[in-house]
Amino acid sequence: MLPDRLLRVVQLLSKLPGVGEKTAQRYAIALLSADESVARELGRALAELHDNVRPCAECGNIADVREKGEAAICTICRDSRRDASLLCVVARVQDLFAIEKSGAMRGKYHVLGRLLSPLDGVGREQIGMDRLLERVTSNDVREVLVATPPSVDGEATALLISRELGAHGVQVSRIASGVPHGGDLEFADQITLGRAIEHRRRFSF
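Can you give just this one chain, in the form predicted in complex with another copy of the chain?
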């Protein structure tokens, strides 16, 4: 019932994560009802998105392309005040953003892009283990903090990284897992509580 070219917009919008046909239709109609300039500017920005923004050639974070055809390097990798001897390994760019917001990480990052998942055919090669190994050994990295999520795949990935880098004499650490800040013990799951107790820390005065 929708005009063909609006239908095409709806189909493309429903490729966004968590967007079904109904929501996509709502977005399309909103863009149609709003001022022309919004759809036009968004359209142009999206059409050029992949020309303007690329993964950082160094760490995999998102980076502005400064000159066309040039490799993009992100602001974190370009920041010389960052501690280059501390490398934080994350699964996704979003995780990097979350850690940056916490302000607790003063080193650099390495984005894997995905987690080990042997059943889906994602092995050490697919997560770029050799690239990480090369980056760590050639850049004099002292400590690698593995900040993959505390899930089955995340733990497997962390284990692989700790083994391979450990064999090269690099110190590998893992983010703590336990009851979240402000969380209620009553509603924490068994595994989280088990970890919180297992990984308990001594008070130091």
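Can you swap the form predicted in complex with another copy of the chain for the form predicted on its own?
Partners and other molecules have been left off, which leaves just the chain.
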């Protein structure tokens, strides 16, 4: 029912995470119906994306390429007000964004890109364990906060990081997991409730 060129746009948009065929069709028709300049500007921005945005050479976050031929360094790594002795390790850039929005992390970050999963052929080399170890030992990092998800792969990754960095005398901590704020206990899973009780803390008066 759709013209071939519009159908091609729908097919490309539907490759994005969380975008189904109906949503992609709605987006494509909206772009077609909007002012022509919107679609052209979007096209230019997408065409320039891979040329001007790269993983940060220090932490793996997303960064602008400032000068051609120079390594891309993100705004967080360039921020001298950050506590360089505190390093938060995350699996994905999206996790970094979520933690950054909380405003609770004033250190720097290290993005692994993936989680340990031996069954899928992802070992310590694939998650860049040596690179993390070198960064920690050469930058006087006093604490590494492991903020991988509370999944089987996330826990395995956290355990590996704790074991290897701990052997070098680095303090390694793990983000706590528990009942979400505003959530009902009856809807919490057993693992979440168990962790919440295990990591309980005293009231301070």
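Between two forms, the rigid core is defined as the largest C-alpha subset superposing within 1.5 Å. Residue numbers count along the first chain shown, from 1. Please read all numbers here as calculations on a predicted model, not as lab measurements.
Once the rigid core is used as the reference frame, the Cα position of Thr23 differs between these two forms by 2 Å or more.
Taking the core as reference, the C-alpha deviation of Arg8 between these two forms is 2.4 Å.
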